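One chain comes next, on its own, written as structure tokens: the form predicted alone.
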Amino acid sequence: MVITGAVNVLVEIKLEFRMEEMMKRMKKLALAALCLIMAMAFLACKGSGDTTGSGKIKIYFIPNNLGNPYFDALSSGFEQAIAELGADKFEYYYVGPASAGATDQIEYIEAAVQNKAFAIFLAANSEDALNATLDDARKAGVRLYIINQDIPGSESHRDAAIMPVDFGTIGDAQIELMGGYINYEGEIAILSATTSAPDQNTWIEGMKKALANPKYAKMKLVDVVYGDDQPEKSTTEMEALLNKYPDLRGVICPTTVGIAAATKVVQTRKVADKVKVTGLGLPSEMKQYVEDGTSPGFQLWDPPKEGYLAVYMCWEEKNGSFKPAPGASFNAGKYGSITIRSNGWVMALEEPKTFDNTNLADFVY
């Protein structure tokens, strides 16, 4: 009986020990599961691309290419808005390729996604070559906005587009400006950026349609050439136009790099009285050429305003109830309330401004 009792006591002790071990293991498993759930929740928040993990809003601006003063001006608008709202609340990256090839921006978009961007603002180099990359970025939770243009035919691959101006007005405005400078008659040419640039192609088509107006019947478009938004190639193309068309009366350059290069060629050759150069230019770069009479004038909009609107849109989306959908409005600081149009456009201006000796001194970008 004593032996049997002792055995029973040992069994009970052993069972009690096992139960205690099981309880310890269950506690460990529960703690591990809780840690796993918390880690997954953290990664989900990080993967959505809404902040850097430090509470800052991470914004990327990827231009057509770096080294272009136009995009430097646009970037200054991002910086201005960030300074107003608080530099400690943002991480801003202005990165991009050296050239404006159709697919040159892909690696920069992918890097921004890997770096958990909240939003990417892209001046796309193609209407459709980036679609798969844009889709991947949005699936990762990144807001994808086109800026300074749109991607015609591929609008479903972005969230919205910040437009510098109503592009439907550019073709007519450029042809009318040139017509006034050459008395509405003579041969003209277009010096563009790249063959795949969506904005350039839209404007060129608009110019061709405008020339069908009987008002411009005596104006003849003889050539369209491309300087790839590179000063050297734009210079070479302008030289070739002057050599190929001795009766050329004017050249329209819907690119800030192209117009600066073309105007410099006219200045060097001293043919400003014969060949008029206009287009889309930066006041800071064109001022000298307008003042000395090399260019009678040019057009543009307000590039810094685009970047400014971009930052405020992100701020409102992160901190308010705003969502980037047609009809939705957001507070844009000094510009007041801005509403997204039915086509997903956030419009900076309705039509381009004309710059000449009468107003050039008032603009510094």
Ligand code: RAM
The other form holds:
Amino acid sequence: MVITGAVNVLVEIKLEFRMEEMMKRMKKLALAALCLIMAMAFLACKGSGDTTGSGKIKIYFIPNNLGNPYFDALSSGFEQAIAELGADKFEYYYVGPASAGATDQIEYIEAAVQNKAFAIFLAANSEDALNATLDDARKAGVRLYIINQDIPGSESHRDAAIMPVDFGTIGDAQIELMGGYINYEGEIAILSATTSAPDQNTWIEGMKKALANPKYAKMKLVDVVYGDDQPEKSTTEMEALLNKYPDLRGVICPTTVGIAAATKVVQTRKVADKVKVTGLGLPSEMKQYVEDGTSPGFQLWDPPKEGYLAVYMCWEEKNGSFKPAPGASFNAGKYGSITIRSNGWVMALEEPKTFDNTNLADFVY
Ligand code: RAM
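Same protein, different state: after the form predicted alone, show the form predicted in complex with ligand RAM.
Now the full complex is given, and it begins with the chain already shown.
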């Protein structure tokens, strides 16, 4: 019996041992399952921007307004970079308001955030009216970039700004260009876009400062008018300038919409020998006017390059170690490495180009 008893005791010890072993293994399994669940939960809550779940990068370009060929040219740069990197890796949205009012873009920014955009590239219609909306977008994990300009005084509300050129050069460049066309003498006016446009206001201030240079003492700025970047209003404002200032020698239009409309008015009224129109124009729109002598020439930069850089910034952040901050560099494809300046600017070009009948054939946008 002793043997039997001993056997029972042995069997009991063995059973207890097995139970203990099983408990240990079950605890390990439970811990592993918990870790797995936590990891999955973490991945599911990862910051926004992975959007569709297929890992595609959702990019939004919101221009001042739709219907402007200038922004179509800029958008073509997004499309070119996306084609280079693989269209299946992106979802690209080029959306915006019909008019460039200070708050007209809010609903488009909010919709992009709802749609879990990875990044929004915004050509802002106001330097401060959108700040609360920009903050909300960034709190939701969306990269918020300004493109084609900056938002002076509100730089803390954006991650970086893709600049077509150093805006500090535009005022001097445009006054010197006009001075050359009118022999540095006579009445001039400015036909701008909307009164709230940050880029326009920066350039107008720059032109007024440039006019203080004694070199331009015989040039007199008689008026600044606003065409809202609408062809019709720009045409009406140009007609009014010519009627109000019979001695007007030149009109500077720092907007591709304004310069095209104003040049058309000069062509129709056959006053190109008397009134010189220049400013910032789109080569594809201005070619006809330079070729027929209505416009002596104009300036601009490279809008498609801005869109191209935008896509590579997103690609480098999503797939590399790039984070948008002053001093950070990223590979920008055919443009090589680009570094964000200390003021948060990603510069597409350093200064504007002048287009006239010596070089227009080289540009297709
Ligand atoms: C118009 C718009 C745009 C500006 C160009 C030069 O297309 O005002 O914002 O960058 O002109």
